[in-house]
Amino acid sequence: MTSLARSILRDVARSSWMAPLDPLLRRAAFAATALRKATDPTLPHAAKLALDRCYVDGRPLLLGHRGAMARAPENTLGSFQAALDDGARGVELDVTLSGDSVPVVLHDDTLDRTTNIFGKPTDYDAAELAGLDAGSWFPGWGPEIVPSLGQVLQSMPAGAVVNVELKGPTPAYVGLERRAVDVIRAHPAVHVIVSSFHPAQLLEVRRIASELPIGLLVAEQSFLPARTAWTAPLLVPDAIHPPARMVDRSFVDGCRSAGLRVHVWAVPSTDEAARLLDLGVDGLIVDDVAAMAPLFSDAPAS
């Protein structure tokens, strides 16, 4: 698809005539989705089973955003640890592949931001990915490597959670779906929640590795399929990953009715996330962990 079209298509997808459908579109997923639920004896169970695992006491997850992005370098060792160290449950962090195809955490296409040095993350191997300094951009912190997902989730104590949102999309051939499944299944003691806007890596996963939750993400501002959930009668997955604009009482009961979990990111302020746990909802993804961590202390089980 050209540019042209992709861009033809988002402006139609974000037309103002469009958006009063998308709640009735995202009611209407939420209701097939639960009557697949329902009806279809060859769904998994494993992965729900291990998504109830990673509530303690059923209360909702505090996840820090890239670590804890608000004080920290994102998607750094450091910033994973400052999360846990605020409070946190766990943390959330992006995964792509390296030159040599190890999962890496970064979030970027390339590494120009982060990073002191420029290019894309296939650029390097992950040898030479751990060797930059991808901390001193931040204010007041010290050196910091593009860490891999192994040694993230090798740094990580027993239980903590961690969302691993996959990038892309990328090609099945380049397989990083399974890259990383296999980097996830050789830390067990890590309760890990695999996302994605792109459908296809979110089936992919459900594929290679039924007992892996999966959440699939959306957005506002994004095509159809990401903004109004239509896929999730497709995929069945075990959360939706909302952004907090996006949140109401009738998106909650929504996914409830469906039996899906709510973990909310783009969480702007500590009054809102006082909303969105009124509201019931799983978990928050947020980028200041310890502005936030008070609220969980009163937090309702679920």
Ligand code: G3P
Contents of the next structure:
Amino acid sequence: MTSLARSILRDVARSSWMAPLDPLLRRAAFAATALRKATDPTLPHAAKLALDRCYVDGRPLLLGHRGAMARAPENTLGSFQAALDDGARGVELDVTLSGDSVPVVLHDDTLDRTTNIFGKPTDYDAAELAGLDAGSWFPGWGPEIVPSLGQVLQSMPAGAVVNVELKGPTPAYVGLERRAVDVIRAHPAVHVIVSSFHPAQLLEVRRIASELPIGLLVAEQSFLPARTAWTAPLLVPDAIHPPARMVDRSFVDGCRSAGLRVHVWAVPSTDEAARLLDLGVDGLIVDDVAAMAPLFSDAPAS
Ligand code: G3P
Ligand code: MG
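If the one shown is the form predicted alone, what is the structure of the form predicted together with the named molecule?
Now the complete complex, all chains and molecules, led by this one.
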């Protein structure tokens, strides 16, 4: 595709002409999800029960976004430990595939921004990625590796919650769902929630691992159905993962009526976190865990 065509498509996708319709369409999507839940006996229940077990005494989850990315190099073992030290119940991380098809933890399509080399993760084996420096770019930190998903899950304490966000889908990441599921199943002591912006990836996870909770990531005002809640009735996820700016009373009520948990990301401030907790959301995925943690000591159980 030419870069002109790509930029036109991107502009259309990001346009806000759908904005007035968004809340209406979302409400319809949540109502249809509730209907499907009430009438489809083939829907699995194990995933919902697994998700319920993530909340201690029904209290909301505090998850560190890419670890503790406000104060540590994102998606590294050091960052995940920092998030736990700062009071998170677990972490969110991003997973792609290495050249030898090992799920590895990296946010971008390339290694350029967060490591000491340039290129794509698929240009390197997992062992080679583990030899890179993904930490020194962050002020005050030394070397950290690009870890595999298995290394991260192995490093987490039993009972921790890990939100595994699948990146892609692109041809380079074909098979990511199966590979990630195999790794997740090998670490049953950790509570995993699999999320993605791409419903097709979550459908595949549900097909091959109906016991795993899935969270549909959504973004506002997008022309692309894949980035809205429109696909919820088809997918019937266990949770919706919206950015904070999308979440208001009607959003939370819609999710509640459909039996969907709400885990919110892109939480810009403690004021915003307090507003979301007051609305009764089920979890926050935050950059600055230390700043948010005090709010969770007295957050009400849902
Ligand atoms: O899972 C929430 C958030 O991580 C989604 O966006 O780009 O930070 O992976 P991104
Ligand atoms: Mg992410």
